[in-house]
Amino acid sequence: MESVVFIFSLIDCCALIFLSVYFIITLSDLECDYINARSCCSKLNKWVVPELIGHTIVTVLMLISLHWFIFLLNLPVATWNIYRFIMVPSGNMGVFDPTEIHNRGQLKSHMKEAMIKLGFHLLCFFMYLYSMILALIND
């Protein structure tokens, strides 16, 4: 049973990582005037929300399985990704909004903290590998 956690979470990491990849590409390509600030933070927003449910359910997987250390490591990603949803100020489009992305250097942020979980989710791509390997070596 524990294996085929580690193997959904390694599934679902990916995919986390892809969109990690692809939200710092969309973002880059709105700094370089490739694409407009309204086409950018729709396509982003489209994502969001299953960003934020791939995540909460690895998160509450390992702790469902018990596994406490990589629980904590996933919290603070998973709070994060919850109160950005959850704090999106009435009348804008979503997470990413066309008329405040290059307000108060906002797309500098959002490509830092694109950064960030690309990083992270890389990081937990090799916890869940390795733990995933242990868990097949051990039934």
Contents of the next structure:
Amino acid sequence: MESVVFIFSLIDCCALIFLSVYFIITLSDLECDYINARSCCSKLNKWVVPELIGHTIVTVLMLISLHWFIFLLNLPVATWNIYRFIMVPSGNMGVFDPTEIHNRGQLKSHMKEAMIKLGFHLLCFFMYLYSMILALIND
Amino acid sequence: KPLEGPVQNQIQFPFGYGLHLENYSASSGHYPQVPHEAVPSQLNNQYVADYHSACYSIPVQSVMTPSVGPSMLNTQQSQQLYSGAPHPVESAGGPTQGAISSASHLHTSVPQSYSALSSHYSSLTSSSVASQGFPLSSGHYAMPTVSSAVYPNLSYPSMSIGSPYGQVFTSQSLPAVGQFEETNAFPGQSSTVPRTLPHQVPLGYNSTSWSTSDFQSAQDNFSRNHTGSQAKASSQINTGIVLSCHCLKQIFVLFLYLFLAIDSSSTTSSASPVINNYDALEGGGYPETNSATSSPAPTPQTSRAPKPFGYGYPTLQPGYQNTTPSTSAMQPSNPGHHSGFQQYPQQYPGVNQLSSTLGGLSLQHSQQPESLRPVNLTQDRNILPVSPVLAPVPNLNSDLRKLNCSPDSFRCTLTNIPQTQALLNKAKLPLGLLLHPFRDLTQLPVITSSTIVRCRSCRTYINPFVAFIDQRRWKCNLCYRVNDVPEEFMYNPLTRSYGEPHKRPEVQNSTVEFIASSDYMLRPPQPAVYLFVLDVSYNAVEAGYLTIVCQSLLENLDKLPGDSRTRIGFITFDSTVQFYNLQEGLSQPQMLIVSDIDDVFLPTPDSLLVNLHESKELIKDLLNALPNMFTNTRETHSALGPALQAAFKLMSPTGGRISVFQSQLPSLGAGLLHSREDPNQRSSTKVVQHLGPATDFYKKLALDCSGQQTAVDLFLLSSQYSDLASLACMSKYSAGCIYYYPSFHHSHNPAQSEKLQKDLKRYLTRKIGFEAVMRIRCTKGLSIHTFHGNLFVRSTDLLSLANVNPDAGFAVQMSIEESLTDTSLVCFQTALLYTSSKGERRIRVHTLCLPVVTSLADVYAGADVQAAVCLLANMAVDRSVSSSLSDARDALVNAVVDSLSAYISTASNLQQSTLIAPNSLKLFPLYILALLKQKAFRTGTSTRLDDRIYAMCQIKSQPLVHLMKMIHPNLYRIDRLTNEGTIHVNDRVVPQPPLQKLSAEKLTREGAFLMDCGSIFYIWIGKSCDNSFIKDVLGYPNYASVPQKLTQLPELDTVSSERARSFISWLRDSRPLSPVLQVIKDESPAKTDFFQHLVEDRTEAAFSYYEFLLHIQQQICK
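Let's compare: the form predicted on its own is above, so bring in the form predicted together with its partner chain.
Let us now look at the entire complex, which starts with that chain.
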């Protein structure tokens, strides 16, 4: 049972890693003027909810399977994702707003956030991998 | 050898275009290209009078009656508009004392004849070019015979050196010789593209394929291997991230393809990214998209190249480049020693003779600059000058000062740029630019030239502040790259002489306009297209605006800017959307009603936007009939959203201007809104909610419109809450403009209807620029990070403006990314590329040059308080929307507190307990207090939400001169106008009364006062006002008989009436929007409108000026 949990988490984590990389690539494209703000933001906004769901599922899964440490590790990031999503002003076009992304260093902070998430997911990836192997051996 | 250039280009071009051929659908047939003759540029001569020409001083005495109140406001120190490190004490050695009048004459005397040298140079440059490894460039800049080989099919025949361009002042028409005709642009274009691709020239109008345009002329090919992001000053910082991202990209793109298959288009675009067309348009230099990973550009000549003495152009040697000055013990003016030198300037008495080598190095002229004189704010009550405040003049030498851009177009908050970000942080002043780029100008050099000379690496236009290293090369003043001077540029059309590139109009004027070639077009220049979207619901008909709009349109139909292609259309809406078929040949206009507002469609797409000249009679019929067509309507609903969607569909093939007239909250279909205002909260001191939009519908629409080069202008004429916060989005992001007429009614509110009439007249007839983009460049080391104004930031530094109008102002915030140690001057350049209403592609370029300083005292000496306040106002609007109004207010107060406390701690000899400000910033607290009492930011006073939002919109989009009047109106006493200090404007004698403090203590019952609030003039008449004034100026026998609503001064044949009217009309002439006049009697209810502007007085909810000062002082001491 435990191994199933971690296998699923591993797959989910992979998806999140790819998503983070996709965010970084798209944001860097915008930084280099390869795409315009409008298309960049519409691309990214599409993936905000899947990312949120993906991460929440893992967090909840860890809570259910009573892996407290991993749950607590995931909780801040999951909370941040949800908070960010909820706090979008009603007039904005999503977490990434094309009219504001170039202002007040927003692009940089988005980039930083995506980088941090990438690092976090990589950490989680190895942790799940280790736990999965451990669980498989124990089984 | 020179022929190699074109040959190589022919090889390179097909590769560049090959990827995108399918995107070019040649639908140019839409645009009948009517030949134009030489078109004089049309400019409204609005700014005729030199506004600030008369300076005079009349001492004003005032009584000091401070009512000291303890300060209550508890602001948080952490609320800062601009973040910065805690301010350490600057250990500057006292105020700088410079005694150098830097009389450098950049171009004054050229000792040797150019003709003698020219042969020498041509050989010299060609060899140097070869050694630098620029084979392509030499090909392009070869002799004229060669360049005509580059353009084989040009339809303008004369490419001879004698007539490559003409310089024109706006009053004259363009000389026909050697001029580009716009109609030839596309044939010309095809000729620049190699013959292998003659038909793939992107005439594409297909609007979605904006990303496919690379109309680079041959020489641009050369710069392709430059790093794509090098142009942006900020890129240096990001290089690490970017590079790593691209490594990541190479790896992960494959992964993404294989495993996720997400959004294949996006991955393709990141693998082989599509060219960013806008960049290619105006920025132009970096069409090759994979350049970021390619090898770096050939190293440009380093800016530290030794001074080329052998070239024999000593006077051309500008001091503001980074050249090491000639080795001479007599030169203390070496820029490297400049800080030390500034402190001991008196020791070098002979320095005046040397100052020619100083170039732009700025030094103080007097013992202590006037702007640094400490002013004790709490003691000096008469800080307001008697004449309008002028922009500070940058501390440059007289030559550069003469050449510099007018402060009306271009202003910086700090006219002395601090050398490092640390110094800027210490000063606690915002750094930014205030722009009014499309201002009406009376004199503007228009340049028609086949090659527009620009820096190859950063694409800066050649400007007065570049350095000519020798006759053949110039050094860019923004990126310091050394560029070649094209052959054509050697000829000066003004003096008709050869070999004087520094005398060209581009190099002699900091504001110029270029007629752009087809390289600057993505599609044929669009015609002027105007669409009017009119609300005809019950509310609108009741308010009666239709009559005024239709009447104004009828009157100005012939004055609408445009040419023979001008098109016009009308849409009306209530709960349905009505279209008008105006196709030529119909006997009368045909109304087509679309009631399916959920999926609105265009009934006859071809005949709704019609040619103005062909269908003029039908249009006139419609305008005459329209006001009466809906008189009996009972429809109260308003389907604004669907009407806008229809308008967008109608405009998207061409682009143009949509003018929306709305009278209520949209209540049907997409984009419907609900009332959000709680009237009980209007005067709340706590939280002001709903400053942001309620829905993203209008924002999305605006971005769609902006993408299709369509701007939406909003006229909101409503009597109740209409959620301007949401509606304004449609104009904000599509670069439109917003007009708001609260409680508009054609008969009950004559002041508003008069204002609408005047605004419309200006709106319909003013200059307009279509499909515009603007780019602001600044010297390497500075970077722009936030933009304010009605615009859409399309990519990092490219502002997309679907329309640009002469009344639009912009602001940007900047930061110093790299310290400016190796330069003594920084420059800013704004390039606005637009299509004129005559279908010409034009580029208006402004260049501003400012000195760099190293000491904190110099930074304060150069502070431009008005610009700083306007920038802070813009930042505060952003803050109140993104955070809260109280945050924004605290941040404004902290801006004053921080900057003044930083100043006080600098000047160590001053007493810490007194509130001292440098003379340059003495008005700072007053202006900030005025801002806090402005409709946008005030709390505690009843303010309707829409009024507040409108004030915020105006702060964001008004140019500085108008914004300042909005923040701090000018008050004059006009019942005793004398001839003292009069000025003469157009044979009229204009009296110049002194400015009065905005305080009730200045008002006397015996007087009459004029308050100039920018868009409205109030004349306040005291109860016991002199009867002779009332009789002679107002035309009534006594005070009691003056009516409550008087909006005009009668033309009486008396001296005082003459004076008053000439003064008021002089004030009116100085601005584009003719303001409405309102006469207010002392007991009339409209009195509050007048008294709310007396910002120095105490109100129930806000400090008086003196209390505010005490509050600041307390904060500083804390």
